[in-house]
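Coming up is one lone chain in structure tokens, specifically the form predicted alone.
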Amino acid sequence: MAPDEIAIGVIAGMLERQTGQVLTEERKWRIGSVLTGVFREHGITSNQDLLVLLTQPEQSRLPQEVVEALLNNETYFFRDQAVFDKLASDIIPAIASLRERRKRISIWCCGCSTGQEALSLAVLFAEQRARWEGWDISILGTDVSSRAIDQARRAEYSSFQIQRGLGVTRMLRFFEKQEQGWTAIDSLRRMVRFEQHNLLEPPPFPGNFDLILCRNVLLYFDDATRRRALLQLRKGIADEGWLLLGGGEGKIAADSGFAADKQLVSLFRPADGGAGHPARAAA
């Protein structure tokens, strides 16, 4: 095997370990664009420079930031804006019918990477103030990468990340614009907490979520790994809640507990949910 082949494999598996991602071979290529600042920062010219530094003792930070640098962080405001109008019409009204007693709902929005999604969420029960009066609101987004987290605590968004999903009347209301670009206001930075997670590991606190958010995470496990997580999630939802997936990770899903709803396609209950679907629930 050539060395830069074994570097390479060094690399791919040390990101596996780590956050269960598998860099596949039609993946592999983004090493060499995506560590361009890693190898800058630390005068390394090659995968082989970077295999020997990852070795040594001194360079004990080197391999967080490796692993960082090659998780995809993609995200946007109101990614795929069908998907947000269902839960304001449909999913979260119907959640709010089983809570009106405890006047509480909770969300996890797994992978929220730079806080985009976590923070669409809260501009949908922020739109609705007077629907929402005496609710405890909980949403929390969770991330493998701290680097990802440590941004979305801030809430801090450069112009072209602001303007990515959120309209102006939403940007000028729910937004402040800032020297280096956007930060979210208080009132809305308050409904959102940020978490360090690995969805392998058990569910973060409270669990029995009402409501998950898990897209467009799993196209990085492999089947086994995709199980273990979805497991995690079932430990982390409320029988009656709901899981939301990316539109291409469903079918695994109804082989690990979770039963496909006939409303959306990616939507899930847990296949041995005690209360049933929370529209039907509710009626």
Ligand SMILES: C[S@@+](CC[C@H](N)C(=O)[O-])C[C@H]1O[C@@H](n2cnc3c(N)ncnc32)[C@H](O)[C@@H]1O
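In this text, the rigid core denotes the largest set of C-alpha atoms whose superposition between the two forms falls within 1.5 Å. Numbering follows the first chain given and starts at 1. As the structure is a computational prediction, the values presented were derived from the model and not from experiment. First, how it differs from the form predicted in complex with the named molecule.
Comparing the forms between these two forms, the C-alpha position of P202 differs by less than 2 angstroms, with the core used for superposition.
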Contents of the next structure:
Amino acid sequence: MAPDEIAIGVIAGMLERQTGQVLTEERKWRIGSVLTGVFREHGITSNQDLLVLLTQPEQSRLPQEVVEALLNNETYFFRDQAVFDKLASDIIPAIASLRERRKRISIWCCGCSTGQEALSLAVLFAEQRARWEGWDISILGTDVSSRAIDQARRAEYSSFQIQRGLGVTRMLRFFEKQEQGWTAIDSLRRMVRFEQHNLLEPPPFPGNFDLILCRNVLLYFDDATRRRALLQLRKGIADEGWLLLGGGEGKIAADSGFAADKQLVSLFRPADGGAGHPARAAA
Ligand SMILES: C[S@@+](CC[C@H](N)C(=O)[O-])C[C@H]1O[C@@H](n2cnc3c(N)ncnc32)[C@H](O)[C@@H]1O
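Having seen the form predicted alone, the form predicted in complex with the named molecule:
Okay, now the whole complex, with that chain kicking things off.
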């Protein structure tokens, strides 16, 4: 095997071990261009050089930087508008009727990247302020990438990012223009919390979430890793909760403890309604 091939294999293996993400063949051969920033910052000129540096203990941050650069963080506000319309018209109202007594709704955006998905949900609630008066709406956004989570916490978006999916009215109502880019207003930010978290590990609050969004994340896992991830999501979701995957991920949750909800191709509910809930079984 050529030295470059070995280096690419080692780098791809590192990504897979830490995040579960499997590099496509096409992306493997573009590793050099994907890692341009890391190469520049560390004065690296080839994949083999990178491999050598990765073995040096003083480069302790380098493995994480490499892994984060290889992750696909593509996201934008209201990605798949029809799904957000369905959330607003049917799913959130259905959750609200279940939670009418305690007046608390918990949502987890798992694999939230730089925060646009979680903030889009917050906008849906903020647009109906009177409806949610007296309710505790909590939205948790998590991602394995610390770089993505840092941006999500700052809620700062470039002019390019802010124009993707948001629309002018929402942009002017919920974001403030800064010298460079736009920042979400405080009332929106207060509804959302961001934490770094690997979805292959136990969920932040087992059995707590009324709605989990995990869109366009499982796509890059192999079958076994997908099953591990779904098991963790199953532990995180409330017995009566909903799981929303990405548009092309509808078939992924088969045989995973979730049953399809006919309202959307990518919508699921716990198959056993809680009887065999893994979080409980383990308790
Ligand atoms: C393509 S983005 C999707 C973002 C958003 N959910 C959306 O649909 O617009 C996938 C995100 O999943 C994150 N991710 C990948 N593997 C992960 C893991 N094991 N745990 C948590 N997040 C992960 C990536 O860092 C990336 O930000």
